[in-house]
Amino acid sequence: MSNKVRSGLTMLGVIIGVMAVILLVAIGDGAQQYISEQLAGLGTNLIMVIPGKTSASGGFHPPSAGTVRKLTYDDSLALKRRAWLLTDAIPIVFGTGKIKYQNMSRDMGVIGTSPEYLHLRSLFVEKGSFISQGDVDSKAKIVVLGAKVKEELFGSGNVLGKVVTLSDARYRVVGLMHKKGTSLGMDIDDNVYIPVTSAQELFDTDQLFQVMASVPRAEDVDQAIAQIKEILIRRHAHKEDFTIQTQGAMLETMNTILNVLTAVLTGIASISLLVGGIGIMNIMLVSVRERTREIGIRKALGARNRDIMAQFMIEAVTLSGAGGFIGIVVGVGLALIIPLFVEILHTRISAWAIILAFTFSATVGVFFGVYPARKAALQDPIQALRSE
């Protein structure tokens, strides 16, 4: 307390280290929670079938373009009829296009799909209706607008029954989607929905972007994948020219990546704790030198070596412990405040990170306080009393 500035600067390394550890772990855990919520928002127990086979070795490779057969609308119908474990098998065509109404136009995503897509993705129609199976069968030129597309083209006006131009083809608006927001960086409200067969005509293709399926229970996923493979391999000339991805596997991959990044960044942040510990040892050595005469007087009055050692050990642990406490307060405070100003950063405060950071800071104080304290304890009292 007699050297407040020096003590404060000594604790600074520990404060920064503890703060950084807590903050980085909070950001990593928050990112994991955010991704889990976003994937859950896509639906539950999802299975995605993508055309082209992804290599299982030699690193990541995109699906091969040289497929034996494309993934077709008939494939999705076959899965729907024969894969009895699947709740849905929804064909999806995805592309981008320009939508026009009078003198207004804008680019947006175009999703060609079937009626079941609404339930699978937990989406809702605010006005009008969604795509029907009759629309799919008849290749109807109807469109359902996302909330953002509607707002920019029509403002607050009524949209139902209006005719818009979508990539030079005329479509009648039959519905307006309820506002959803963003999911995994994609603005759901910036899309329009048309029948999958109409989308194939619009983009001049006979293949699908993917087939999205779901199962009622998570434990059925593996068996459902086996059914999908059996059906499609038989339809594709006995070649597995498609890739199956599951929601659980996607989440596991993302969590693994985030765990590694969090561990690396936490390790880097921990270096500042070591630097803070070295700072504590340095200042304690200076303190021992400054208080040599005090040590001599205490020893002359009967203080034992362990009493002197305890004095300086307590001081070192107090510095690191106080620094750790302040670091926790600052780290938790920043973790709570940052999301208010930076929306893309999601944080979640973990009790284990706080305990770990504080324990580490206290350990640093003990470890780096031993040498100065031992040096003080081994001082010769006669020599110490002669010190000026």
The other form holds:
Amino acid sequence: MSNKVRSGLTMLGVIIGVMAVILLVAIGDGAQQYISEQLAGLGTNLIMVIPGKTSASGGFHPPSAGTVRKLTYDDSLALKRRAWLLTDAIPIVFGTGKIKYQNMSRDMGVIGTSPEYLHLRSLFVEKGSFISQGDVDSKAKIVVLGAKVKEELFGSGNVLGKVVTLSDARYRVVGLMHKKGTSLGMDIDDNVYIPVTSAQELFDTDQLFQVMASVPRAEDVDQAIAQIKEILIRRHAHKEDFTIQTQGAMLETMNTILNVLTAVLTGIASISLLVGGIGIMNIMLVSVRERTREIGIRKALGARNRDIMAQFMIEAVTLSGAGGFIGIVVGVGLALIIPLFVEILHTRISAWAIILAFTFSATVGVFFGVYPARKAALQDPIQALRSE
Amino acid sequence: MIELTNITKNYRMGKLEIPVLRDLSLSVDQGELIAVMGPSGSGKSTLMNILGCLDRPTSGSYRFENREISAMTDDELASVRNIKIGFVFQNFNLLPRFSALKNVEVPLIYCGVPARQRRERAMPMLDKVGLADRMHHKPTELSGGQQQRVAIARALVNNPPLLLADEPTGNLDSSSGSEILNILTGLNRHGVTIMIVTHDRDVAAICKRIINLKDGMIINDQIKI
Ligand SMILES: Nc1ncnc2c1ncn2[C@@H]1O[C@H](COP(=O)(O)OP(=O)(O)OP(=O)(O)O)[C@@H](O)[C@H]1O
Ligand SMILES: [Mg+2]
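Can you give me the structure for the form predicted in complex with its partner chain, which would complement the form predicted on its own we have just seen?
Shown next: the complete complex, the earlier chain at its head.
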């Protein structure tokens, strides 16, 4: 009985190590998958132009007045007209504002954009209509409400034609968005949409937050970037004072960061596996000492060194293997359960993590079993028989 | 069967070499029943350990069934112990966690007998020593005499031609002791060569040959006619 308790405690080290490896890899993989899905949800082959230049060394220099030309609505029009590889070049102004209706008010995100935004972000209008090109051209004071904004301001009542106040300006509600949910931590339903030109007026700016463009075919992304550069550099007095980001590059950066993070965490978890292995070695050494007489008896009855070695190796590997197995079960179980309770954690259980963890734990058993088992095997039979 | 020539055994104690067996020569024929006697510390157990291939002599030649033992590797020695020699100890040396039956099976493990056949061969051995009804008892649930009978069954399970017993009755009362002796003499009648280390004159009395050791030398080797 006390032997079983001892074995259980010894295995615990391995169990925790394997469990930690599986869980951390599952969380890392889950995060990676989540982000890829979210970015893919933005539309494929997306290109973003933002003002300011990210230098080759990686630092980002925000645009500063005077030295850098801004990214303007006209830039977006020029891209739309002349960069023929792009399907659209959508101007975006983003800010936060206070929306008021009667005595109700709340803060939300204000997105100033053009009609194509709807299609690009795969959004749908529930009632009424989205921003039209005419609205953009005439700086119309119209607003399309996100589902959550509408619900909180108007409840279930009709909203079309109602007039709301957006940071002191009056806007007429022309549309209501279909419910969308969150994406990359942003609640899409908590936004309102107004024409980009009206947004520039609202936020008192003549520049854009970014220009979003999409390319129909992935092969054309590089060429499209070249086109954008050529057009904008000519417009910006031959200076490259903007940065072009592609969705693929963003995904890669994210993945790199997450991979490093996962590797570091897995490394830390591996240390606990190592500690578990040392626990196995410790207990095996105790076991060899306690059973010296048994070793002597077995040798006297014809056990070869390798038979004794095998006996103790099997014991060590059984301990670590069983620990590994339990660790996998617990790790996978936790990886399945945790997301149910912690919403921001997404997990994905991958076969390679399980195989890796199990192989590692078995290896730990072999590695830390060899020394005690050799010690057992090389006992002199006479000395071993004499021991108490 | 056994041919010892000029066997010496020294134990090293720090810088000192203590001679335990000195230039000992001995030959044993198949089917003999021999008592080995002598005062404590005279080297009886050391001699038995060398004969049993548990220990190697410092010098000299040991031939067993015409094969030179001192030239063998550890694995070959293990195989000789397994197949050719049965060992019975004064303190039984059973594996405490195993049942009587499992204990008897142990030598068969090391010559690759599959589990089922091990059982089939171990059970009649326990029957032979009169313990068929104690098969599943652990050593702690058996008397000293019963434990020694399990040990004899274990020593014989591989049908070795030689049985070495180092004070097999030393830890037993006289009635269990004579039971053990009866078993041993019975085996000898069936052709097993047996050497018994003993301090007991009565034990020696049943043996046809008595070897007396003193200070690592044979001082008397007599065969009764
Ligand atoms: N490992 C060892 N190291 C040093 N000396 C040893 C060792 N083993 C035995 N001896 C010595 O060898 C001598 C013979 O020991 P052995 O056990 O053969 O005696 P024995 O005749 O069996 O005695 P007993 O009748 O008491 O069992 C003793 O003096 C003992 O001290
Ligand atoms: Mg002795």
